[in-house]
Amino acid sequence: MGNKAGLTELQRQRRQLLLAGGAALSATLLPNAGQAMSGVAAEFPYGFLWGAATAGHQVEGGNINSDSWLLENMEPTLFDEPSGDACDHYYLFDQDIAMLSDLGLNTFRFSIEWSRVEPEAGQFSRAQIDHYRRVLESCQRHGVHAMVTFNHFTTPRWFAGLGGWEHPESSRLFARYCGWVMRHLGEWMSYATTLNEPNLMQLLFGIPGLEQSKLGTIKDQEIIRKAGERVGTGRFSSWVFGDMEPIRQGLLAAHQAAYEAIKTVRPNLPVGVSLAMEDDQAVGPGAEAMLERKRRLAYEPWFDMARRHADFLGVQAYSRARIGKYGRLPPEPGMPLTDMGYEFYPEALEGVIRYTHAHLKLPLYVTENGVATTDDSRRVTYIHRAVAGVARCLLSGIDVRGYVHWSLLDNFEWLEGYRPRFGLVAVDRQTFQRHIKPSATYLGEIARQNRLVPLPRSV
């Protein structure tokens, strides 16, 4: 799909699904269970953000000028499959935002694709700016806060060919792009994050433990060499394809420069950065030192930056990390796993929020939290337990202002392709038709009531 002809039918089906899901949910809620839960707030604060997230490359489709598109479509590749048309969200965005609003959510987190806006260095596309203006106007029309991410991993090919975040001019180039976008679109934004998970390399490779996994080969020099040949510069550095320390320094400088560029255009816009985090737990004698090493590498430089150049911090957590004396340990035997191989551990979110609050006194937003599973009843349980943890943090006086679920749609999950299902909404890979899952209705009911509602009897 991707044309206007199918929208009326899709909208009719969406509303029928919502009505049916809401009725089923109302009929199966356990009476007064939410109020009876010990240690959980009965209600969330007025103005609390309830939302779902996407990322441009993972849902829009056809992002041909990006570094990731190149890497997905070359040989050798680490990607199980290319992104292709993704979820056709580039054309179906208004339907998706309307669906999110109809569910009861009030916040849509999405990214603007740098490689669309600036396909060649210094050449900015007004047509693409007009597209993202329509996305922002759709958020406004449907009563949804627009939480915009300026970079969600992918960068333009030309930028990767310069050396990406390792290039000494990378922060200036990123700030130029952010400033250009702000001058054209800034008035429609509600919140902004400069970068998504800029600490991911340190999280993955800062301590031993992933060398034998697929991600452990991600710095494969043959891939980097061939990518450099494809872009015509002989160089290539992108996302986690490059040298860890120069990339970190480039990203830290890029966040500061982007923060200043955004604030120059609109000083009152709340601007932060979203970090990849795990609920780190020391296991056995001598593990504390390794745990602290991980935190020094993965979190503390960004906490320091946020104290000076952020209005809030976005925390993104999915599971816990068991840390032993010599590095990362595998999941605890007998623990249920998600389809990504993580422990099914929704309480990780509460642990991450408490740890972050202990080290950084800024407002916190949960900008990603979710679970990969084809059993949607597990997603309902995950949401319930994760949101209960947020409620306990609020009771403790921690300034948490929003919960944004990953993800709105079953989408392209990078190296793993379309196999992992994180979405509140399923997407038919042939027709792009959306199918609302019970988990979407459940999260929407929490948002409508602004309180933790009980689990359905069927879960």
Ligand code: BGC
Second form
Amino acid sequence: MGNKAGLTELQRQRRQLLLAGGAALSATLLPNAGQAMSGVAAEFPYGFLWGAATAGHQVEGGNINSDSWLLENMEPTLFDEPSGDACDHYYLFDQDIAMLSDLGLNTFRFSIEWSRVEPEAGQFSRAQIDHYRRVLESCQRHGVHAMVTFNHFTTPRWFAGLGGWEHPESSRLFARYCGWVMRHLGEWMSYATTLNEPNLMQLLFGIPGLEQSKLGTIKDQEIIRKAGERVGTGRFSSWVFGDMEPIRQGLLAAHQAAYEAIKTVRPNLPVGVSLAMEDDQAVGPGAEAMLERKRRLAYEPWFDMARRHADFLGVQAYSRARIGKYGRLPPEPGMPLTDMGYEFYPEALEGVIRYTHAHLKLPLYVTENGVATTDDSRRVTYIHRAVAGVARCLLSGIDVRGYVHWSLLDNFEWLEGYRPRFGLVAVDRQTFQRHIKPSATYLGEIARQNRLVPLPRSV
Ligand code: BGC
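Return the structure block for the form predicted in complex with the ligand; the form predicted alone was the one displayed.
The complete assembly is shown below, putting the previous chain first.
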């Protein structure tokens, strides 16, 4: 990676940043600098990825063979509404990718739906592979890197009916699907991640005292029992519906097997895994032990795995977790919240990148970061402050190579249905027409200039 001057790529990038900003840069990038842009902006490294993310089930629509579809359309259900047609992205992908490219972004993160590609165990669909080939071709035609997720939470019904990630054969089955996809589509991909947020269960309800939201109900036995009846096997385990420890083991094994299957077909394809992360902050005496427990459970096993079986780590951060001696603390009084109910805290991304880098010497990509809000000017501010944090990390010499925003579109936010708006682009729920929001234009401008541009006056 060295260049003529003998600098490593990272050193070169860092120097570029320093030259671009000089002394004024640090002033520009102070946390919460908000409006205080001095006009001197940080230039990002050449080749930095600027993108937006989606996930198949959240945008495609009609994903009827997936476990989630079943859970959404059952009685009782924990979902506020079913995914239905989602954003009709299955048919509108080409215009969506063209729009992303026209905005100035150079990376599209999306997932391939396992339940479409392998609707019954061992039965692979050529027609669906052809569909995803067209998606990948569209990325290429529009000059956009394709960052492909092989599994973004949803699995085929038959897989959930076998016992999902708890089944002893789950890693082999997942790797078989990944290998098949790779043999047909591998040459078109720029980056791949195996699993999206395989540590989510640990974050959601791994540690007594640190649980989040609707969790008491998620392991609801009646739902699991009824889903098992519906799939006809009497068993059902999927996503966060099942037993945590066997799922955790299954996902670790699945990542490793998938990594190997993907690299066997294309050894030079950068392959990683994306983790759900929070900026953990210990508050008050005795809190450190609780914080360390969380990290040991939620992140460290995956760092260990990534050290051996990953070319990069995808970090995904939305907010911070204030952790006291006995567990999670609410945001400080008066702190602004997002429409998900957690704190509006864009600096979380910087905290997460710094923590990860301190423990794992791998290139990092921000594969998700964003905010649920119906007031798009808050998204603009969020992006500005989060990207400023990434720039500060680069200045410290941390190897961050991309910022991919969640999400390109207002989409299906799982249990919460279509209420939370994470999109850079709004979607009319009747006509599926897309409406570009100012935040999309702002992020696109950052991408075009490859630097943190000042906030628009209107914000
Ligand atoms: C998930 C997305 C989700 C987003 C916003 C991430 O944890 O990967 O699927 O929509 O957060 O909640």
